[in-house]
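Given next, in structure tokens, is a single chain: the form predicted on its own.
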Amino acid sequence: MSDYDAIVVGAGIAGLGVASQLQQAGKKTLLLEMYPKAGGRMQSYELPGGYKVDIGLHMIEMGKKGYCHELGTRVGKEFEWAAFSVTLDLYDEGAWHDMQTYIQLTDEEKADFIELMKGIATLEEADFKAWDNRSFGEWLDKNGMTGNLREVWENMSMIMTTIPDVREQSAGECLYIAREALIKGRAVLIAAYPRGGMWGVIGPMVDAFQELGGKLELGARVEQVVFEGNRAVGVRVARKGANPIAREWRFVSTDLVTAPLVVLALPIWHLDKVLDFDREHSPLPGWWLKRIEDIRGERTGLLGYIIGTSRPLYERQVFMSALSSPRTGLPLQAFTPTAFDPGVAPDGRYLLVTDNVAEPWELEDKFNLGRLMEQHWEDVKEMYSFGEDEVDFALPYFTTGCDGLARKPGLTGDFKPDLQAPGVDGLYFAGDTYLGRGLAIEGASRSAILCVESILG
């Protein structure tokens, strides 16, 4: 007899959607995480003085209109959202600008535009996969997209894809944001932030999992999915003070906990570390193995600053955007959270967040990333105009695989890794880098659904 009917490795937003469902439907399910916080790229922290700040610069796609929001209603939380963000501002020559004013279109410009906009509206499943392995910048060029225009779509599909040049931006993922955003919420592009920062989400759904009697365990490492020929039947844990030698010297001792059902709400780059990729081991077909492999490096880069600020630097209700930052040359995103929820900071102070996009090697060498995170510093200050004696802290950080697998030609809609492993019984899988459009945090939500959808029947 097992130990629980399900279990589920992650408590990000995937995990906490996939495990909190499955207790619902009246699963026993435990589930594991590896940190000592729940929410994986979604964590927040309370700093001391009152500041509320998340790892990174998020914003949730579509808000109470998208599947993130759906996700906390199945299983019976409404989170709480401040105002829309449904336009950009846009830096060029050493100013910002208000997208509309920005574009300037003739009258006939705008309604050529318009029709377009009519057309991506009317866009099904079967226009999205034909345009899954072409570029976006390919269809930009099908529509004849320049000038000023061209550059908007460009700002746009680079926050859609977190990717910085439109050659390498799967033109079917960008399509398929577009027409959510126009259906639901008649913009190209449109997003909210949660009141409380994120954790408005994720403290949710972890009351949730609980409150419907599922089982969390933090800082609980899974070193190995267990198998019985082709057939998931549990996970080893790493005990925890088992082998007090230096972590480099020592073999892990591990606790098996038992369950038929095994669900992995990890990026792909993470399975490895607990899936045997050795041909000759594990159960898992040798073609899919190489499929992750081969894909498992596609990931997208971020860099930046959260700023906490003694006067706002920026009011507006916006995301903000640059293709080309003026010292780093990277593409820059930016939204202050204070202007959607003043919440998140003491009374009369304020946040900034900042990144640039770049590609993850530009990261990964830490005196390239030192040099980097100096130049965005100066861009920061030169491009929001402030001092640094205004400024109560400054917090760097960077990541890779901030958006999940990188959405590019040959890697969205049915070319993303399916949610149920193949060859093998009782072992899925959950998160944005599985099957489930929609960016980051809401690709990760409607693969949650999905998953569950599957293995419910």
Ligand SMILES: Cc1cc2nc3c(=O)[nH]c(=O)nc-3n(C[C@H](O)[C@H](O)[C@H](O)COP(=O)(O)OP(=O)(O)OC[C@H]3O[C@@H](n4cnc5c(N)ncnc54)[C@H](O)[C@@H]3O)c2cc1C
Given for the second form:
Amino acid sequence: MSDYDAIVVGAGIAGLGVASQLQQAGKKTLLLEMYPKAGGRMQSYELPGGYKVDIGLHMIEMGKKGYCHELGTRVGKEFEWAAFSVTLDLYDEGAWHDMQTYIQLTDEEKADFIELMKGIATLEEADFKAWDNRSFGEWLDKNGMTGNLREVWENMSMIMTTIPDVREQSAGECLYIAREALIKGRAVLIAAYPRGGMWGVIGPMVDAFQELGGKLELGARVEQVVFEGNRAVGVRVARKGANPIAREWRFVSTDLVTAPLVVLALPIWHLDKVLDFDREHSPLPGWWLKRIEDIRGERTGLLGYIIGTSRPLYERQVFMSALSSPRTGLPLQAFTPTAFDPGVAPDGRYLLVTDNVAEPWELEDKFNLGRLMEQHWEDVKEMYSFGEDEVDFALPYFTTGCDGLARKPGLTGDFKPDLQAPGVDGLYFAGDTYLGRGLAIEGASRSAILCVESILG
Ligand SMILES: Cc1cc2nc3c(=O)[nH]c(=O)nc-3n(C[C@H](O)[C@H](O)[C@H](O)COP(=O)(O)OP(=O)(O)OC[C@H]3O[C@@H](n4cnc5c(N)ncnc54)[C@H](O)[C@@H]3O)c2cc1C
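Can you swap the form predicted on its own for the form predicted in complex with this ligand?
Whole complex next, starting from this chain.
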């Protein structure tokens, strides 16, 4: 007799989604999270004075028209969204421009552009598959994209993939994101901000799981998945304070919790912390272990600031980007959460969130990271014309595991690891690094839906 029907590891959006749906389907479910708070990479904080900030720049592609919203409604929660951002403001030659006036097409170019959009809107899964292993740069070349129009596409595909160079971006993924946005939002890229920031999604998901009767344990790090032969039968969990000398000497005391179903809702780069990758001892097949080892370093990186100010620095409800920042030379992304939801800052106070998209290796050297952070700060001051005396705080952040598996050619669509572990029973995966398309939170949410469909049949 097992302790639970299902154990889900990781309380990010994917884990919360899988756990809630399993609990709703009548499975007694335990959700284990190693941090003291749920949310994972959608973590958020309430700062003294009433600012509500996320761990970095976060908007959710598709908003109420997407898979993240669907995940909520499936378990009885309706997230509240601020207005969509359906256009993009671009920074070029020392000024911000709105996308429409920046492009300036002739009538003939406009007609061609509309035809191209119609073509994208009718693409099907087989078309994305055909482009999954080819670059978006190749697609732009094939469609004769040049000048400012190409620059706008390059800004959008950089935002879609968090990869600076179009030759490194998977065309299948960019075209999929563009098709969804065209069909659901009549624009190539749409994004929305949940009221209250990311907690506006994570908070209701935590409530849903607990209201359905699920058990959420925070501060509980899973050390390993336990197998009997070729069947997952539970996990070993390290609970805080179980071994008083563990912190100094890293001897970990664990408890065994059993269930016939284990779902690992954590990115593939954490799998070797919970699964034995030794070919002689692992119940998982060698080809699969090798594939995970080969691709787990394929990540994307960001560095940026969350800035609280006494004056609004940009009042349009838009996403902003630039292909090259003045000093760092890196692509920039930014938006002002308070333009979408003034409730995330105290009265008379405003938020701007910025980031530079970078290769992980540029950020892993802390001295290089320090230099880039300083340059980025000077860039931001110049681009938004503000003085240090107007700043309440500027919280620096960076990540080298931003939004899942880097969406490069050969790493999207069917190239992503499957949701069911091969060669063993009772082990599944969910999250942005597994099967599922779309921008990161959308991909993670869709994988949670597909994972549960696959488990429940
Ligand atoms: C700074 C930043 C900005 C981003 N901006 C955007 C954006 O604008 N739009 C967008 O769509 N996406 C964005 N993303 C990506 C998005 O946040 C992620 O794709 C999404 O949150 C992934 O969800 P997940 O559930 O798959 O994984 P995670 O959120 O990583 O959840 C995994 C969970 O597993 C837990 N865990 C790991 N190991 C263990 C263990 N051994 N035991 C117990 N628990 C464990 C972790 O603590 C974590 O809570 C951003 C990410 C970052 C970091």
